[in-house]
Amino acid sequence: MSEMRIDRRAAMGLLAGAAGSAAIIGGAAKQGAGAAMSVTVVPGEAIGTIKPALYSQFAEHIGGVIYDGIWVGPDSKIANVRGIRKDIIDHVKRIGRVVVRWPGGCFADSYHWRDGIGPVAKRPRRFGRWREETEPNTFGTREFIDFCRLCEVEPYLAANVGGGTQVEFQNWVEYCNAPAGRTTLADDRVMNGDPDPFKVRYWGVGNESWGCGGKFTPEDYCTEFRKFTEWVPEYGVPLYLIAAGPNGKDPDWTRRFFKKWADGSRAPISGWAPHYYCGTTGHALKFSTDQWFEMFKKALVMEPLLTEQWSIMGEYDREHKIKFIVDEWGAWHPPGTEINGRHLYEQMGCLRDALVAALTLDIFNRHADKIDMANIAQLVNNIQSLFLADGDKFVTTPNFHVFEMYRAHHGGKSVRIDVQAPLIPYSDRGVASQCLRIAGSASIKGQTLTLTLVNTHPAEPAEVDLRIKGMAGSGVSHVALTHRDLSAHNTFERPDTVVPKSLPFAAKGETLRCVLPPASVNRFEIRLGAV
């Protein structure tokens, strides 16, 4: 197939017209010689809430995640504060009171809380895991929290168990937690600058740990999930315990771990984290209309995934009161579009990106009983990041702009909805394969509906009928993310490009006709009232 160079004015313009004279209809909408499409929103059934948390992100010590992007000192001529760059504060701000789990990742397999203490001129220099680069320890514990109180974040901290032990995990929580006076470690956090506590609720124990995390086996890691989460002190903040889940679905690790933990000696778990990346078709802006839908059908691997873990957990945990940390999730292309080369793992975010952002963000809104939290890889200057940065230079890619459209599900109530669109059929590597044309999620805050839908289709507007069990609409606005090339992306030179727009919507009634711009990321929200 040819590199994907679809000309979408035309499409574009019929958007314009039907946009413009969207209103209530009755009946199915006709799309054409082609099936009806539609909607329809089921506020009695409730899912669950919509934590913040599900929209978390990472920071990772690698490449140019920590320094460059976060980190550029207090000194820098770059605008920052005490040494966080501004424009991150100011845009991390914008997507909600999320999570930010640091310091990595495989990094924190190699990682000692220690170093990263103290008067910085003394901190040690120390090989750093990713390409033999030093890690300078100039951005540690108290640099971390110092962000998450900027961003007004909440800070989540991965131990070190491949390389560290459990005192060590254990005497980094006191130094976090215990109160000023009550401990030698406590008087330390209060030496170094900080009299007070920072009541970091969340603590990952280890990464990966079938991988760089360790390489155990699942019965292996489970006796030391085991040794590090007996007797950890709390010092009045209750702690969020999160074990290593599998790579991708991988039943056998999942079963394996849990069958070991529940032979007796039960640890307390709070959260399982497996992590999957979708990875890539290719090259991040060269690719055929095939490979489009291929990548969206490799990021809806993450329904299944969530559904299938969560049965074997329940075999164990029948209550289900351990939920999912995905705290690794994302594309991931290979190299060949970073704005710095020093920046390893940095890709340049285009709208197939924020389509597949989307696409996976509706899914844990639409599994919002089972999850607690969700972090995409990466925040900045790394794989499916929501910012690039070289040093006076910021951006925010078109996956920052779908999670600042989505903090409208924030603390919402997830209720079901019903799709009911064709299929599209695709070739993936030559066999014929099928991607969804139209996914979604409806969130239910007091009187308003926050819905978001995605058209995969790269050249066609798709005109839904939308409906409301029982209730009906009015007052609808309608944000959209989209572009007529399907590889666009901001520069630091066009920092618009990708960029959401109001479209007009004037409709009410019980069913409303939408118009979702092809290949799009949407948002409706919509006035509730009594039919």
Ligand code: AHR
Given for the second form:
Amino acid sequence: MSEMRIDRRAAMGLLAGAAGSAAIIGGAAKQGAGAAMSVTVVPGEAIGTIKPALYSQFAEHIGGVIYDGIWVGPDSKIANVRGIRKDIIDHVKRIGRVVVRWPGGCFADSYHWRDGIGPVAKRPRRFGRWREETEPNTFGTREFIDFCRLCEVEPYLAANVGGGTQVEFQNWVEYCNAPAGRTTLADDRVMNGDPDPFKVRYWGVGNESWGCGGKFTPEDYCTEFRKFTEWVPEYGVPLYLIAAGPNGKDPDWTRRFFKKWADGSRAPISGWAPHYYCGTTGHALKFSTDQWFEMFKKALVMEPLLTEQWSIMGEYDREHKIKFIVDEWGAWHPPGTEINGRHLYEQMGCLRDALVAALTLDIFNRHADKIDMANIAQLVNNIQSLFLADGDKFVTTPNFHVFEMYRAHHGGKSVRIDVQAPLIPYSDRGVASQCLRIAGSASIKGQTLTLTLVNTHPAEPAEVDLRIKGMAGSGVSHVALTHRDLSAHNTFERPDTVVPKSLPFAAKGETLRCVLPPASVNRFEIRLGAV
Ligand code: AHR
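Compare with the form predicted alone: the form predicted together with the named molecule:
Now the full complex is given, and it begins with the chain already shown.
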């Protein structure tokens, strides 16, 4: 892969014209030019519990995600457990008890689950939707559940609304969850080797129903949703039903769907799922300083998306029983960095993507009261993946390291932070714009405070005074993910180019002084005590 180095002097020149700073959401900047940077954690202002599911994944039958990425087959020379790549199992376990969504994506709306059960040799080969590659159905429901059990994650199945029927959906729930002996479908599962029910809780009812999932109007999709969710069998598993939200921020889709939903029978919706990809105008690895900031500015759109959608949902669901799910998100770059031409939408993830991941996860943490789940697209070999795999080769991307670093937040109580830092001016495709210099989130578990902070400045470290309102902090540990080359990435030959490193932390006086390296993702763990 060709690498690009940002000219640090040019980046500093860009900053010379910094026009001070402004107030931003998420508890960030409210200061004037030249103000000292600070972060104040407010333990008394709890937001909500950070569910591990905010760190969830997505695995679709597309390109190299399932075949090659996850599934290598039991007879492969590549290390595997019952056909599933062992490297994937070992590494997914390291990101915690998250959820994995399957089989799509757009693929889900042409997938018939019966094609993927029973003896593999008898499973039909079908039109594969993406690039019309033949879908062998070697990897079906049983293999996916096995994958989830091996990785210790929870399954999320996306049902076919665009090309399926409600009966097909209900049968799938029954096949997965009915106890052995209860129905013929449960017996079929037993015959196929699985006496224990799969106990699948998360079910998506359609994917991008405004687009590849059927090109419905919001009203028509609402009708379909009602139909599909009427009388779904539970078998003791409280189902979490997810409706397809808008493309990005689109308020019209949400308002019209919920208006129809509220006017008639209110079908059971647990989660509302918009999709948001922050595309780039450049290349995955070759970008200018302006494009570096442009990427972050786009990633940060996730926050207004969330708050705006939440407020529309609240017009119809005043108690906010329906939560937020972002079941597809990520930085999506144009083609050009695939490691295998068969892997559609594969891209090389670099340090810039790691910062996008961290900025986004921090947003989810800051809105832990609203979000139940978020699934980055996709787990392996696709878009903002955590892993790249090709034959017997496997490597973790910088995104993986962010997910592993942020695992410390799982189950923590998210608390408000105030960030004071200047905004950084840049040119967004010719238009003067500004990007956050620092953003982050904090959570508390027992006596431990976990604080994650991103410094977007490509060339300058950020010296940040850390205050913890009403409490004292000690025993600070600091881990940072960074590199002097902004497009640094991990390759099969050099897998440890971008990996987190522990940094020394010298506490000074009453205020803790954190030094964030340029272009870095940082995690601080701090022991809390009385002042
Ligand atoms: O993640 C790739 C594709 O992007 C998904 O199939 C679809 O839902 C989205 O448009």
